[in-house]
Amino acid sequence: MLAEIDVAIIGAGVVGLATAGEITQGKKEIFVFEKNRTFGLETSSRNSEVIHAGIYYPEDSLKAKLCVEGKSLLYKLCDKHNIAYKKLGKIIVAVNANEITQLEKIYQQGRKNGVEDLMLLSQTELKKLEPNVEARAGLLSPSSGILDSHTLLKYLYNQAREKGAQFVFNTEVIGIERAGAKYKVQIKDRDGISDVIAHVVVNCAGLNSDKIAQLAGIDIGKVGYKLHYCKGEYFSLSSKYRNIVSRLIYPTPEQAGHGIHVTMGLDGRVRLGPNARYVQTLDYAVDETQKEAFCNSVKRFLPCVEFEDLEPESAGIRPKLQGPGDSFRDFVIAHEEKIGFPGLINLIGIESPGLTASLAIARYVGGMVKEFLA
C-alpha cells in the first residue's frame, strides 16, 4: 500500500514555503518535496531583494494585485518577527522627453493598481532627494524597499514545519500521474525511486514548473505554459559610493525586466542590476564582458560611477513565460480542473515580483486548496 497524503508541493522556494505555512492545518499532511540540498536556492536567493510596489503591472493582472496585497503582508511580517528591511523608497527615473512620457503613464498605471503614494519629480526636486542623479524627471514609490531575503526564507521554512509541514530534500518530483481522484507522484531520491499517493498536487517548481506541469500530461505549448530562461546579472560598487544615493534608482524600463538599476544591500553596499538576457541553460556565471554595458547604462543618470569601480557579483535566471519580442504576461496560478485535472494548482512564470508578491500568492492558492479539499 502507498503512502497517501493530503498535498504534495512541489519546490521550496519563497513561494512553496510561503504555501506550506499557509495551507498546513495539524489534521492536514503536507509534504514539500525540493530536489536540491534545502530551501530557496534558486530564484528565490538571486534577485534584488526589492520589495515592489506593484507600479508597472497592468490593471487587475495577477502581478499587479498580489504585489499590492503581497508587499503590505511583507512589511507586517518583517515587523512581526523582526526581519530586517527599509523603507528607501524608490525613483524611477527619465533622462529624455520620450522617458518623461513614459514616466507619466507609469504613474497613471501606478495609481490605477492601486499605488496611492506615487509622487512625479521635477529636476529640481529630484536632485534635493539624489543630489547625484542626472535626469530631467522623477517617479518617486515611497513604499518600495529591500529586506534581508535570507532570514525570509528561513522564516517560512521553520514556520511551516512548526505547523506540520514536512520537508523532504535531494528529491526530485519525475513522475505524476491520476490514480483514480488522486495524483500517483512519483519521486528519485537518493535510494532510489519510490511513490506517493496524494490528494492535491500544487505545482510551486519555479524554473522547472514548466516540466512538471508536462509531468503531469498538459500539453504546455497548447496552454501556453512554456518557460523562457531570462538571465540578470549582478555588479557591486566599490566601497567609495556607499552614499552616493539613499533610495533605490531605476531607470524607465525596458522589455524584458526593469532596465539596470542601483540598489542598496541592508549593509549599505551598492550594486548595480540586473539585467536581462535570454538563455539556453542554467548558468550562474557572471559574463564579465558585460561589466562596459553595465557602467554605459548607469552613466546615463549616475554619471559619477567609473568603469574600474565595478566587480562582478552574482547573477539570477527568471522564469519567464514572456519570450523575446513578446507583450506582456501575467503569473499563471491556476487550478487544472477544467482541463481535466482536478487536484493540480500549477504556478508558472512566477517571476518579479514573486519574492514581494510571495504571502499574498500563498492566500491565493491556499484559498483554492481549502476548496478542492473542502
Ligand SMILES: Cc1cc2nc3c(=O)[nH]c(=O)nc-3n(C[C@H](O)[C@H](O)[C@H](O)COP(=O)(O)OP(=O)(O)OC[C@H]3O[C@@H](n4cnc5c(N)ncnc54)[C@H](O)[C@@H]3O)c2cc1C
Given for the second form:
Amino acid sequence: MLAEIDVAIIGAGVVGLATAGEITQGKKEIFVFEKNRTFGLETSSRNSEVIHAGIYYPEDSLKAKLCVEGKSLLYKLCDKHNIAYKKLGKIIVAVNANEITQLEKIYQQGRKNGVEDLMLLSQTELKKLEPNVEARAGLLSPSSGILDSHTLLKYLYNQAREKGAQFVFNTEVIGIERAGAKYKVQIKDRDGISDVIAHVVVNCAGLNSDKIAQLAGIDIGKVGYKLHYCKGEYFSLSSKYRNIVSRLIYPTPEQAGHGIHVTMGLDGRVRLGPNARYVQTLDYAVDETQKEAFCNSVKRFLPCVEFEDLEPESAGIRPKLQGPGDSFRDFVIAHEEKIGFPGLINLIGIESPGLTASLAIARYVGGMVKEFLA
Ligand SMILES: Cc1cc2nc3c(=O)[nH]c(=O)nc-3n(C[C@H](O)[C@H](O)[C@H](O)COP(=O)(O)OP(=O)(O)OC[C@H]3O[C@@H](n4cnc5c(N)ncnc54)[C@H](O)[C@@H]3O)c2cc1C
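Since we've got the form predicted on its own here, give me the form predicted together with the ligand too.
Everything in the complex follows now, all chains and molecules, and the chain you saw is the first one.
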C-alpha cells in the first residue's frame, strides 16, 4: 500500500520551511521533500539579506501586502529568538532631475502600501546622514534592515521539525498525478523511484516551481506561469570601505531589479549588487567582465569607489514571471481549485521580497491549507 500523508511541501527554501512551521499542528502528517542534501541551499542563501520595507510594489499587490506584513513578523521573530539583524535604514538616491521625480513617485507608492515612516531628503539632509554619498536628493526608509538569513533558515527548520514536520532530503519530486481527490507524488531518491499519496501539495520549488506546476498537468504557457531566470551578481569592496556608509544605499530602481546597490553584512563587510541579467541556465559563477559596469554604476552616487577594490563575490538567480521588457508581475500564490486542481497550491515567481515576506507568505498559504483540510 502507498504511504499516505496530509500535506507534501516541495522545496525547503525559506518559504517551504516557514510554510511547514505554519501548517504543522496536531496529528497532520506534513512532509517536506527537498532535492538537495539540506535546506536553504538555493535562492534563500543567495540574496542580499535585506528586510525590505515594501515601498516599490503596486498597491494591493501580494508583493506589497506580504512584504509589509512579513517585515513586521520578521522583526518580531528575530527579537524573540535572537536572530541577528540591524535596522540600519536605507536611502534611495536621485542624481538628476528625472530621478528626483521618480523618487517622489516611489515615496507616494510606499505611503499607499502602508510604509508610513518614509522621508524625502534634500541634498543637505542626505549629506549630513551619508557624507560620502553624492546625490541631489534621497528617500529614507528607516524600517529597512539586514538580517542573518542563515540563522533564520536554521530556526525555521528546527521549529518546523519540533512541531512534527518531516524533512526528506536528497529527494526530488519528479511526478504529480491526480489520484481521486488526492495526488500521487512521485519521488526519486538514492534508492530509486517511489510514490506517496498526499491530500494537499504545496509547490514551494523556487526556480523549478513552474516545472512542478507543469508536472501536475497545468498548461503553464496558458496560465502565464513560465519562469525566466534573472541572475543577480555581487562584488565585494575591500575592507578599507568598511564605514563608507551607515545605511543601505540604493539608486532609483531599474526595470528588472532594484539597481546595483550598496549593502552591508552584519559583520560590516560592504558589497555591491545585485545586477539583473536574464540568463538561460542556472550557473552561479560571477562574470568578472561585469566589474566595470558595477563600478560605474555605483560611482554615480559613491564616487570614492575605485575599480581595483572590487572583487567578484557571489550570485543568485531570481525566479521571475516578468520576462525582459515585461511590466510588473506579482507573486503567484494560488490554490488551483478554480482550474481543476483542488488541493494543489502553487507558489511561483517568489523573487524579492520573498525573504522578507516569507512568514506572511506562510500565513497566507497556511490559511488556504487549513480551509481545504477543514
Ligand atoms: C540576487 C537576489 C537577491 C535577493 N535579495 C533579497 C533581499 O534582499 N530581500 C528579500 O526579501 N528577498 C530577496 N531575494 C528573494 C529571496 O531570496 C527569495 O524570494 C526567497 O529566497 C525564495 O525562497 P523560496 O523558498 O521560494 O525558494 P528557494 O530558496 O529557491 O527554495 C526552493 C527549494 O525547492 C527545491 N526544489 C526545487 N525543485 C524541487 C523538486 N523537484 N523536488 C524537491 N525539491 C525541489 C530547491 O532545491 C530549493 O531548495 C533575492 C533574490 C535574489 C536572486
